[in-house]
Structures are given as C-alpha cells and as structure tokens.
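Form predicted alone, single chain, as structure tokens, below.
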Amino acid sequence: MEILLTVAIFLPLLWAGVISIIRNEWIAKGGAVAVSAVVFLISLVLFLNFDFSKEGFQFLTRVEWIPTLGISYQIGVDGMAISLILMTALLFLAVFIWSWRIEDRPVLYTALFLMLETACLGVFSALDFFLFYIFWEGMLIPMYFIIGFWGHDRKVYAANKFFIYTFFGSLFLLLGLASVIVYGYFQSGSITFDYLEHARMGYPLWLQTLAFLLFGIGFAVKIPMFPVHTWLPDAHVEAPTAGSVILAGVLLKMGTYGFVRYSLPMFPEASEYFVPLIFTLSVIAVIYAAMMAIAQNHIKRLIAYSSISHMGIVTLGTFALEHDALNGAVYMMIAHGLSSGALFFAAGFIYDRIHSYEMNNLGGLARYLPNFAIAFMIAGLAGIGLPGLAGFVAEFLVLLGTFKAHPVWAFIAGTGMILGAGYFLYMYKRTMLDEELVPEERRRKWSQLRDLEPHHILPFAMILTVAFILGIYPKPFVDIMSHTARLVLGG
C-alpha cells in the first residue's frame, strides 16, 4: 500500500516527460486525463485505507537519499494530509476534463499542469525537509508559466508578481528550515532533514520565535494572509480558468498545511504567544476581503477576495488551539477548494460564453443558460457556508471550536462571514438576473448561447458531488481530519 503514494506523487511528472517527447495534442490530452484519474483512484483507495484509530503517520516510505547530509525521500500522511491529496487528486481531474478543447500550445499546458500536481502532492507528503522544500519551490515554477503564457492582459506582470511574492516568502521559509536544522545539529552532532526527529526534538523559546517568523512569513505569502496579499488578486483576474482553480483550490491551502504540519507541533509555545496576532490578522483578512469583494465589478476578482476572506477563517480555527476549531480548520481547507474551484470554473464558463468579466457586461444569464445557472448558484452556496454543503460544516466547527476559547473573536469573525452572503447574491443577481437591464440588442446575441456542454457538466458535477457527501454526511470526515488535531493538540 505504501508504494501507492510514491506512484500517485510521480506518475503525473513521468507523463510529463513522455508527452514533452512525444509532442501530440490528443495524446497528451487523453493521457493526462487517464492519469489524473489514476492519481484520484489511488488517493481515494489510499484514502479509504487510513485508519484514523491509529496515532502517528501512516503509508510510510523512507529512502536514503544523501546520507551525510541526512537528507532522505521519507513520506507518509495523516488525516489533513490525506484528504487534502484526495481534494487536489480530484481538482487535478476536473481541470484536464475541463480544459480538453484547449488550441493554445495544448502539449506544454498539460505538461505544466502534470509537473504542478507532482509538486502539489509532493508537498502534502514530504516528511523531510529537503523533499519538502524541494516541492514547494517546485510548484513555483510551472504555475508562473501557466499564468504568464495563458493568462489575460496584464498577464506577464500577474506572473511576475506571484512569483516574487512567493519566492520572497520561500525565502524566510528556507531560513526558517536552516535555523532548526543548525540547532539539531548542535544538539545531536549529526544533520538530519527529518521532520519526524525535529516534531520530537524540543526547541528552546527563543528559538521558536525566531523559527516561527521566519516559517510564518513563508506560510502567510502562500496562503495570503492580509497585509501580504495584494499578489492574489491579480494573479486570480490574470490567470486561465484552470490556473485559477488549482490557485485557489490547492496552492493557497499549502501555507495553512504548513502552520499545522510545522508551526503548531515543532513550536507549540511561540503559537501560542502569537494567537493575539494571528487572531488579528485573521478577522481583518476575514471582514476586510469581504468588504472588497462588496466592491468588486470584476467577478474572478471578487471571488479572489472572497478566498483570502475565507482562508482567514482556517488561520482563525488554526490558532484557536482548540479540537474542534482546528477540525473545522481542516474542514475548510477541503470545503472552500471545492467550492472556489467552481466558482472559478464558472467565472471561466462565463468569459468562454460572453468573451468578458465585467459585470456590467452581464445580467440576465440564467434565462439563456439555465444548467449553468444552477450549478453556479450551488457552487455559490457551497462557498458562503449553507447547511447541507461542505462549508457549514467546516465555518460551524471553526466557531464552536473558538467560541470555546474566545468568544470575543469568534464573534467577530462570525458577523464578517455573513458579509459572505452579500457577495455573492450580489454577484448571481448581476450576471444571472437582472434581465429587465439588458438591452434588446444583447438579449438577442445571448439567445445563441450554448449551454454547459460534457467537459464543462463533468467537473461541476465531481466537485459538487463531494460538497453535498461532505455537508450532509460529515462524521467519518471529521473523524479522518481529528486524526491530526490529536498529532498536534494531543487528546
């Protein structure tokens, strides 16, 4: 079972490096499809398999790597890790479904996208150092591609600004790796990159500090966490669809992962001094983005700053210390990539259909595409949280779970959320009704519209096929993501 991991992280990448060889449209299309749904069947299978009854890791696999620097390839998974590689298993799928009709350098697209999952699944089980760092540089580099070569207008600036803001934070991030490998060092008499004998080995609190800083500015870049995350929404107006959606759905959940892979377990007393400080950042990421999506006519926009509104609610469960709020945490990490990958899904459906994101240049949609119409809304509400999807399962545990311990914030953070509602409705009323604005002249070009078609009805149908499992049937969920609020809370 272990070697199941190993060959869901690489199988992507080897099929990267066939199709760059053999250089054919409907050969890298129809292989990247198959392999993706390779990938998910084997995180489903993986998934499944967890006992999350057990404590500690589980599908391990170690490997020397380099020896006298022990560095090795160590991987394995708890239950946040797991679910998190069955969430981008199966984002992965709906984005090569999705973009099958791409004409536009179709071979290097599918082949940056295989390279980006390999790296993004990478992430989720290193339990080395090295390996981990290694990944998560390595996703870096094909989504700047992605966005720089198919993205929108301002799409070489958008990729330019991702990647310096990203490379800035991976920068602290490295040093941060470096600060408690040189301390390990000095403590044992030999380097070791092992996370496993690092989690144990106990720092001092000025080291902690020092290391949470440095591993939290890393972590805040990627998630964003306010004030560091001007780079996302114009990395989100610029990219393509199927960027966007792996942005939002995978790459953000990658610096919340990291606060509770590294920052609560390896350095448990400088978390709980900075709580005010996350808490604070939080809320004003929480009720602030919120605030600016209100604002936006843009709709890839408004959406972007609804993520960072809800990735504030994750940091706030995170840092709740508490059982529930960090299950509800996880919870959220799962919920708000399915429910964003669709609502950038239909943002990308809108501008295939009317060739534009603007607001103003809709109303009325729902007349002329009525399946979209429904998938859009169900995807909408799965994202502001309605009982019965994923997201009200995970903003109600993160609220009970912080009540617990600070009801002040919760509190707050609570009345940000219902900032949520407004956003969106605002954002279906514009483009799907509002028809009596319309003029005649574009309610009859839109009278020609096609209708979601089967690669369009496939991914909305897979994404919000798990939100309504996840919503109504919580329990063994919950279970699986309690598995790491005990590694890293104890209980």
Contents of the next structure:
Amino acid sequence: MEILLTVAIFLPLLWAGVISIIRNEWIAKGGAVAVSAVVFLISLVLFLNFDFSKEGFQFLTRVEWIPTLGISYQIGVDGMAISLILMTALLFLAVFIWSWRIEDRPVLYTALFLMLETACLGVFSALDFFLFYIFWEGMLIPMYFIIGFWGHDRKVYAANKFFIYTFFGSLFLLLGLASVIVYGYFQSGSITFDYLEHARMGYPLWLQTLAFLLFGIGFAVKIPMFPVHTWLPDAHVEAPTAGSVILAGVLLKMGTYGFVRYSLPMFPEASEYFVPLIFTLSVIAVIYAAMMAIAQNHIKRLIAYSSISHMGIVTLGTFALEHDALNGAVYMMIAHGLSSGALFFAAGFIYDRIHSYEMNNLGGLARYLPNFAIAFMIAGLAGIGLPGLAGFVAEFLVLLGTFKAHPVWAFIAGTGMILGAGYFLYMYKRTMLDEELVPEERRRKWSQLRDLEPHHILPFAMILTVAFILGIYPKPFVDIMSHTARLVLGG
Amino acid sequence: MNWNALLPELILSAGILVIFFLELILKEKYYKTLSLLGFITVVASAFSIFYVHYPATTLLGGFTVSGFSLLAKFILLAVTGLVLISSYDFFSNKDSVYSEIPYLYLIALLGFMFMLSSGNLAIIFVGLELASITMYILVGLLRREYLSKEGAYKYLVIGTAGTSMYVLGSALIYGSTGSLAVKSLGSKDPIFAFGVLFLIFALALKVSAVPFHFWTPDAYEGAPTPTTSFLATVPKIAFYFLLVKLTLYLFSALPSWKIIVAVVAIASMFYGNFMAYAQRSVKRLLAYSSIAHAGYFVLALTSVDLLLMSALLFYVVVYAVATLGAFTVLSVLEKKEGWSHHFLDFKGLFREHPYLSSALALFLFALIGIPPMAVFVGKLSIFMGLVKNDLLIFAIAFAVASIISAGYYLKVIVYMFLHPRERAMAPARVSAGESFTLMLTGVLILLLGIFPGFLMDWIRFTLFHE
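Right, the form predicted alone is done, so what does the form predicted in complex with the partner chain look like?
Now the complete complex, all chains and molecules, led by this one.
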C-alpha cells in the first residue's frame, strides 16, 4: 500500500519523460488522461484505506537518500494531505480532459502539466524538508512556462511577476528551513531534514518567532495573503484556462497547507503570538478582496479576487487554533479548490466561445448556452457557500470555530461572505442574464454558439458531483480532516 | 623508477607528441581527425588511471600518487575530453583555424596533472607554469580579433605577476623553513608568513578571486568560446584540489589565514554578483558569475574541516559540469552568422533553437541553485559545513550572495523564452561532439543532484586518506 503513494507521485513525471521522447500529440494527450485517471484511482484507494481513527502519518515510506546531510526520501499522509491529494488528482484529471482540444504545442503543454502534477502531489506528501523544498520549487518552472507560453496578451509580464513573487517567497522559506535545521544541528549534534523529528523538537521562542516569520512570508506569498496578493489577479487573467484552474485549485492550497503542516506544529507559541496579525490580514483579505471583486469587469480577475477572499477565510480558520475552525479551514481548501476550478473552467469556456472576458461584451448567454448556464450557476453557488454544496460546510465550520474563540473577528469575516454572494450573482447577471440589454446583432451571434461538448461536460460533472457529495454528506470527510486537527492541536 | 605511477601522464605525453608530429604533416585539413585523436588520448589516459597502484612515489620523491590526486586527474581528464570533443566544429567554422589546438589543450591538462601529483612547491610550480603559458596561447588564438588579443595580453601580464608572486612566496618559505615540501611544519618566522601570504595571493589570482580578478572578464570574453569553457572548468577544478591540499598543510600554519581568505571570498562573492548585473554580454556575465563562484569556493577554505572541503570539491565539480554545459551552448550559438553573445541576440531564442535554449536554461537554473540540480546540493553542503564550523556569519553571507545571483541568470532565461525574436539568423548546426557534451553534462547535472552520494563519498574517502 505504501508504494502506491510513490507511484502516484512519480507516474506523471515518468509519462512526461516518455512523451517528450515520443512527441506524438494524441499519445501524449490520451496517455495523460489515462495516467491522471490512474493517479486519481490510486489516491481514491489510499483515501478509502486511510484509517482516521489511528494517530499520526500513514502510508509512511522512508529511504535514506543523502545520509551525510541527514536527508531521506520520506513521504506519508495525514487526513488533510490525503484529501488534498485526492482533490489534486481530480483537478488534474479534469484539466487533461478539458485540454483535449489544445492545439498550440500540445506535447510540451501536456508534459509541463504532468510535471506540475508530480510537484503538487509531492508537496502534499513530503515529510522531509529537502524533498518538500524540491517539490515546492519544482512547481515554479512548469507554471512559469504555462503562463508564459499559453497565456493571453500580457503573458510575459504576468509570468515574470508570478515568478519573482513566488521565488522571493520561497527564498524566505529556504532561509526558514535553514534556520530550524541549523538549530536542530546545534541541539542534537547531527543534521536532519526529517520533518517528524523537527516537529517533536520544540524550539525556543526566539527561534519560533524568527522561523515563523520566514516560513510565513514564503507561505503568505503562495496563498496569497494581503498585502502580497497582487501577483494573483495578473497571473490568473493572463494564464490559460487549465493553468488558472490548477493555480487556483491546487497551488494556492500549498501555502495554507504549509501553515497547517509546518507552522502550527513546529512553532505553536509563535503561532499564538501572531494570531492578531494573521487575523487582521485575513479579515482585510476577506473583505477588501471581496469588494475588489465586485468592482471588476473582467471575469477572471473577479474570480481571482474571490479566491483571495476565500483564502482569507482559510487562514482565519487555521489560526483560530480551534478544532472546528481548523477542520473548516481544511474543508475550505478542498471546497475552494473544487469551486474555483469549476469557475475558471466556466470562464475559459466563455472565452473559448466568445473570445472575451469582459462582462461588457457578454450578457444574455443563458438562453443560448443552457447546459453551461446550469454548470456555471452550481459552480458559483458552491463557491459562495449555498447549503447543500461544499462551500457551505466549510464556511460554517470556520465561523463556528472562530466564533467560539474570537467572536468579533468571526462577525467581521462573516460580512465578507455576504459580499461573496453579491459579486458572484452580479457577475452571473451580467454575463448570463440581462438578455434585454444585449444588442440585437450580438444576440444573433450568440444563437450560433455551441453549448458544452463532452470534453467540457466531463470535468464539470466530476467536480460538481464531488462538490455536492461534500455538501450533502460531510461527516466522513470532516472525520478525516479532524485527524489532522488532532495531530496539530492535540486532543 | 616507478613507471606505473606515471602511467596517465605518460600516455598523455605520448599522445601529445604523436599529435604534434602528425599536425606538422596533416595541417588544418585534418583538424577534426587530430581533435578526435586528442579525445582518444584523453580517454586512454583516463582508463589507465584504474591501473595505477597507489599510494606510490617516484621521481626522487617529487611525484606522489594518491587516491585523491587520481580522482582529481580523472575528473580533469573527463572534463578536458568533453571540451575537446565539443570544440572541433567551432574551430572548423571559424576561418582562422589552428590545428595546434588539440594538443595545446592536452599540454595544459598535463601541466595540471603534474601540479596535482606533487607535494613539492617547486614541482607544483613547473606544472602550473606549463599549464598557464599554454592557456595564454589558447586565449589569444583568434589572431584577427582584437578582443582575443586584448584578453590574452591582460591574462599574460596579470598571470605572470601571479606566477612571480608564487615563486617569491615559495622562495621565502624555503628561506625560512629550509624545505619546499607542502607538508612543512610551519614556523613563527615573519618571513614564512610573508611566503604563505604570497602563495595565497598567487593562487587567488589564478582562481580569479577579488582583488586579483581583472584578467577574468577580458580573458573569458576574448578567448574562443571552447577555450573559455576550458578556462572556466579545468583550471578551477585543478586549483581547488591544490588549494585544499595547501590549506590543510601550509596555509593553516599561518594564524591569520582565515581572515585573509574570508575577506577575499566575501569580496569576490558580492563584487562578482553585482557586476554581473551590469553586463550586456552573456559570455561576460558568466565570467563574473565565475568570480562570484570563486568567492563561494574560497569561503569554504576558511576552516580546516575535511567534510567542508569535500563539500567544496563536490561543488567545484558540479559547478564545472554546469558551466561547461552553458559555455558549450554559447559556442554552438557563436557559429551563427553575426552572433555576438549580446543580450539582444538571445531575445526569443527559444523560437529558433528550442533544444539549445532549454539546455542553457537548465544549466542556468542549475547555477542559481534550484533543486533538484546538483549545484543546490553543493551549496547546501557548503552552507551546512560553514554552520558546523561556527561560521554562521559566513554562511549567511553565502546565502545572501546566492540569492542576489538569481536575478541575472533569470534575466538570460527571460530573454530567451519570453521575448519575441527580433533578429532572425540562420540556425546553427549542432555537431555530434557538441550534442554529446550537452547530453552528458545535462544528464550529469540532474543525476548528481538526485544521487549526490556516490561522488561525495568518493571525494570524502580519498580526501580522508590523503
């Protein structure tokens, strides 16, 4: 069973290597769908075999790698990691199906996404700092080229901005890792990159503070938290559809995952100390980003700001240091991954058909694209937290948990969610409804449009089904996530 | 007379003589054949290393063979072989071709191999001079180009100053201790201190550390690009193997050696990295990057710690692999009509040469120190080694300098991939030798990054038994 995790991580990379030699478009695409389906099945098997009543990490694999530096190949998952892995595998499968029709350099495109899949799965399962950092950085280069090659008009600017921000962040992360490893060396006399050993070590407060800030900057850029969020709207606006889906669905979760996996258990006192700071930034992100979203005219920019707002809720829930809130934060990572993925698919579909993201150029599409209108609606409602869909459970848990400990903060953040309903419904109105405001000749053009094709329906169906399941019967998932909460907060 | 100990050098010398005489008859027309002959010599010499029995001493104690020096020689031979086989097409394409080139590379290599197999300052000097003089010639080979002449002249003048410092240093050491052996006992004599100081300066000059770096950018830029890749790799490896030995036995006898070395190192790191930002030629940029790297390497010599030193040697070797790859890409590109290594030439290169520019990006990413490329492991082990020796300040300076360096490498990558192509040029043909070198260096840089243990253990084992 343990070996399956390793297989799931490296299978995409292996296939990327194979297709870069074969270089046949259809073998590459078909194989990528097959590989990602296999990865999804493996992660499903792991998920079903995960015993959430047992404490600690499961499916642990440990192989000595560079013994002189105390580096080992060590992977394993807890409740949060296995859920994120399952979601990652699902989104990549959806992305490969969606990209069936891509024509511009398809082999390179597929290979880059496969490399990205390996890096993402690796980040969520690595339990060794060195391994973690390799996967963390390994995500950077494929994403850079995905934005830079297949993006829209200002792709170079967006790709560079993305690269500079995240690279800058990961340098801080590297310094943070170095600081705890150096401390560990002075403490025990041997170098170790083993996360499990470091989590047990217990650092003094000064080091916790320092390392929390260094790690925190690295993670905050990735999430992104206010005020280092400005790269995200640009990256999303310019990225191709599939790139946006992965960026919003998976990459942003790496930052919050990092907070839960590294910052909370390794620096518990510093985490408590920085709660007011994180709360302030989170609440600013929730409300400010939601207001920014209302002001947008560009669909993707709007969804990007809504992502920032939702990630603010995740950080809020993470640092409430309370069981329910942490469960909710992890739930929100999954729920937001699904809903923002579906929303970016929807935006991409609109662009495919009408070649514009500007709401001024849209309107009244619901009559001509009925199936799409339904999918778009469900995706959006999942995002704004309608009961019965995944987002609701997440927001409810976060607010419930935060309210127990910090009622005022919970109240302020709650207002942000009302704004969330506002911006989505406003966008839906201006793109899909408002038919009477659309000029006649544009309506004539609309009537030529083709509705969803099979390679669009399948991704939507997969993602939205999971969103429904998570919303209607959340208990098993909450159980699995509270596995992490027990691990991190004790009890 | 123990001939077996001299086996690699003998084979190499025989090869050099054969190529020398053949060249008199065959001339330029058979340049490619002569290069291949040189490559075969190198391969034969590298193989013969496995048949040398060590430890051994010969030539009246002046020539010693140990596992450490054999390892160094093997790496030097491998790198020179790659330089040689990737160079022939470049020189055939230039109108001023000299068929002496193959054996000049080999003579320089022979010099370094001699330099590394002696514990005697005088014999080290002989090897050093043999290599240095050959390299002056190699830099100045493009007789019709001003830059090449200028570079060679600067290299000659400054290099000779270094040589004389070396001689003066060893003379002072001899005067004070009565011995030229590297493993001398040291002395409290100020004359001895001066001697060591001159040696440090001379070698700092040879590895182009600040403030003795002035020849580097010009020599690197002016030299024919395959020679630049030789200059940036083979001497580096050789000098660091030598420096490790000298630091162990000689420099550490001088109490203040740490401070001098640290000042030189930190100055080189920051000077090299900041100056690299100001460059408009990628070839010159890599020259400044090598100055910065000289700083990183020398920094690891601030402490007599075998672990740190073996980390240093690992880093030097993988740095050499990455640099060799990068310069090989440049030398392929230089075959294009009107190519000048200026940043503007690199604009949108990906459209014209997807494979070459991806390879260059790989090597530059490696030089930044992005995992999983091998240089990251090198940087990490130096960093941890410095920390272990309570040199936390140096470790932090090293980390900061490495971070600063990321920007200029990225600039090249951005120009290649994300800018539109402005000047269309006829694509360059990649010769078999060049593609072999590129493949091998590319695979090595990844392989050594993912499985560094093999080479590291080898270096450590031989160093501990030195």
